[in-house]
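In the block that follows, a single chain appears as structure tokens, in the form predicted on its own.
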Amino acid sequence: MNEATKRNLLKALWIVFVYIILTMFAFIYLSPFIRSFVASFMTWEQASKYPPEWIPHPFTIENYLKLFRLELFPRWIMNSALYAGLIVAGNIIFSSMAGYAFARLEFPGRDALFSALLALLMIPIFVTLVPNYIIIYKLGLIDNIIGLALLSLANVSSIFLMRQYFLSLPQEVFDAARLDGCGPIKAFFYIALPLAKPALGAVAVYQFLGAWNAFLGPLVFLRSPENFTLPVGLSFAFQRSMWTEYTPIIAGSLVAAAPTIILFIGLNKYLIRGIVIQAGKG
């Protein structure tokens, strides 16, 4: 066996080894989802057994039927869609503006203000929960989807991502625009924003995933069942005084996860782009 054949054989063995390891890790990470999918077709008595069983016996779709019998189930889906849509739109508009200002405009205290903004990432959400509640209460927007969305119309991580992207754009483009009489605002709308589609896509995906799956905020700020988002509504619908129906909640969680899975598959390149942007120029 010559040297080239040995190298090719070792390369092939290495690739097989890597794929085996990756498959094992993929199965480990996917096993909770697989278990939830299987359990959604089980009765609670079988789903709660230990050691866990992986084949539904009897196979039942009653958990899904319970979901669609809920009168408010379509309303909760619409509320979640409205909440996520408002947050995505707000972040695309306001975070892109803030990111552009921090990246391309010169003003006193810019770097200090940006550093203070990044420091907010270290503050747990529980610390800001009470002040935010007081603000929304004073505005008379408790139990209001729009009021709840106001708290997340701009996000520090989205501002950081947009700033990183605008910094990566060639300075020569903006210099040429300035020589042609294009001011900072015009440059933002006609140059920076059209070139920022990959970053805007990443922001939209990240914010939609976070808003669609949000639980704590809607739980605290929403009171009426008809105003609940889907995660809170599912918990409310199947919470009993002494116990909880977990299998319908599992089925509902899978239904709620369907849009995020579709979004992830369709816009995966934007998620990767977002990671690349955040790791880029500082």
The other form holds:
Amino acid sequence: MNEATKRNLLKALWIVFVYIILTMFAFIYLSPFIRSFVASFMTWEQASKYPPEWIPHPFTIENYLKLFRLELFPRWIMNSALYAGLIVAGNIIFSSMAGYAFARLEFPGRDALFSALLALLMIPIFVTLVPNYIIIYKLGLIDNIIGLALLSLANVSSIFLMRQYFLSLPQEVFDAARLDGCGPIKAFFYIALPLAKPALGAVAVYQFLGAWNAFLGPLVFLRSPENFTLPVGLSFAFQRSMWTEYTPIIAGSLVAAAPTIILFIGLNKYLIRGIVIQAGKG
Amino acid sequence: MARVLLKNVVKKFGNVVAVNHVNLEVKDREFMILLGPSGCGKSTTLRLIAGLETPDEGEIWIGDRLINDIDPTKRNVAMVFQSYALYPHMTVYQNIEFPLKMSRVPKNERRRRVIEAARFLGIEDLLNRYPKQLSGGQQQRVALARAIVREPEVFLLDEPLSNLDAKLRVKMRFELRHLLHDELKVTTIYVTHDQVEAMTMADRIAVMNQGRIMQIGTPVEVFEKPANMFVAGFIGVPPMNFFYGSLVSRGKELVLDTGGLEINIPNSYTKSLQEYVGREIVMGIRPQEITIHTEPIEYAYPGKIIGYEPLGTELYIHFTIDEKTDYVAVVKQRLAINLGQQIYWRPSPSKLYFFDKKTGNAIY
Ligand SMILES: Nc1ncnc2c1ncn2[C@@H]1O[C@H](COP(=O)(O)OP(=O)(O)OP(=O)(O)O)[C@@H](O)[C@H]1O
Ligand SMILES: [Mg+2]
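So that was the form predicted on its own. Now I'd like the form predicted in complex with the partner chain, please.
To see the whole picture, the full complex is given below, headed by that same chain.
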């Protein structure tokens, strides 16, 4: 055996080894999910057995049917969709405008304002929960999806992402637009916004994921079951012992997670691009 | 009429004075080139004229309008950027149309003018493509089309050829000048750090250094009568040789005492140098004006070869007289020489330049 083939063999062995390790970790991370997935097709009797069983027998979709028999379940899905939709729309509009202003316009106090904004990232949401609650309460918007969405229409990390993206666009393109007759507003609509599609895609995906899975906000600000979003609704159903069994809850969680999983698989290039943009120049 | 006039213009960025009391008059339809090393303030000067920067001091005039406070759009200038700055999300057609659209030209007229500009530059076939589908040369034509479609009075170009390969650059040099100067007949201010571009294209050249204009003149003037050591050293390849020394009188003759070597100064210079006797001066000789000899001859001085670069048709010979400074001679004839060899170099007596060492200004 000569040197080259020996080296290739070692390399192949190393790759196999790495893959085995990675597969093991993937399996460890995925096992709760896989467990939930198979359990959602089991009877509660089988699902609660010890040691756990992995093949549904008998196979049943009763858990899913129970879920949809729940009167409020479609309502919760609609609420979640409305909530996520408002937040995505709000972030696209406001963070692109704010990001553009921070990146491309010159106004007094711009950098100080931006630093202040970034400092907000360090404040845990629990600190602002009560003041926010009071504001929304005074506005008479407690127990209202729109009132709740109001709190998240703009977001520091979206603004940061958009700013970084606008900074990464070449200055000369904006100079050219200026000479071609674009003031700051026209330059925003004709140049900046059309060029920002990748960044807007990333913002949309991030915000959708965040809003769809949001728990704390909806839990605190929503009161009546018919206004709940899906995560809060499911936990409500669980706590009120609408079912004595866990399997419908598991099925419900899977239904709730489905859009995020699909989005993630379908659009992960946007998510990665978002990370790349944020890591770009400061 | 679109004369461009800069009066005492100053632009600072923090502590950096990018443009330092610049006075420049560009005549109507003139092709003016701003030439200078990197960072000397050429782009900033252009951006001041375009209105992309605001001067800290001074006045900028186009025609008989003081434009300091006039919006860039209303200055009637068009600019071609080094990166071309095409709008990546628009087709070639939309790119060229954009300035017209922004100034609310009616659609039919827009169409006519876009096609006219595209035809003028030979890019009618590319109208539906996107910038990233074009070569560098094609992108540049689109940028030019977008600039001429506005029918500006003044054309500003910032190193428009620097992104092209050497061959295309030579071709475009002539085309660009022909287009702007002979066909469109617009006032043009063109920035470059490439002196060959400047020499071949310009009506006049403004040589800049560290934010200041060092000399303004025709290509022949700045080459033959440089106003100072900077211009003398910047223009010409390889750069001019400078011999530092003091001017001494030897009877009726003047000599440059370099401290080791005394170089005779021909009588034709005696008059202009009279008041510098006893002072430090600098003598300049272009490498092309030095001949190299292997045997001593009259008015030739000894030197030692420290290197040579054959360039095909000519040979650069590096020699020294004090074991420190590197001087260059360009010779056409084939010479059998070796490193370390003693040679005799002879300056051409009618092609000497003298500079006041203190100010760097030329003495004529
Ligand atoms: N926006 C800016 N902020 C701070 N400094 C700047 C800015 N623009 C230019 N400068 C500085 O001003 C000086 C002149 O810059 P300018 O771009 O005009 O040079 P240039 O002659 O065009 O050089 P180059 O050949 O490299 O393009 C440089 O020192 C540069 O660093
Ligand atoms: Mg420049």
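Predicted, not measured: the structure shown is a model, and the values here were computed from it. Residue numbers count along the first chain shown, from 1. We call the rigid core whatever largest set of C-alpha positions still superposes within 1.5 Å between the two forms.
Could you tell me whether the Cα atom of N213 shifts by at least 2 Å between these two forms after core superposition?
-> After core superposition, the displacement of the N213 C-alpha between these two forms stays below 2 Å, so no.
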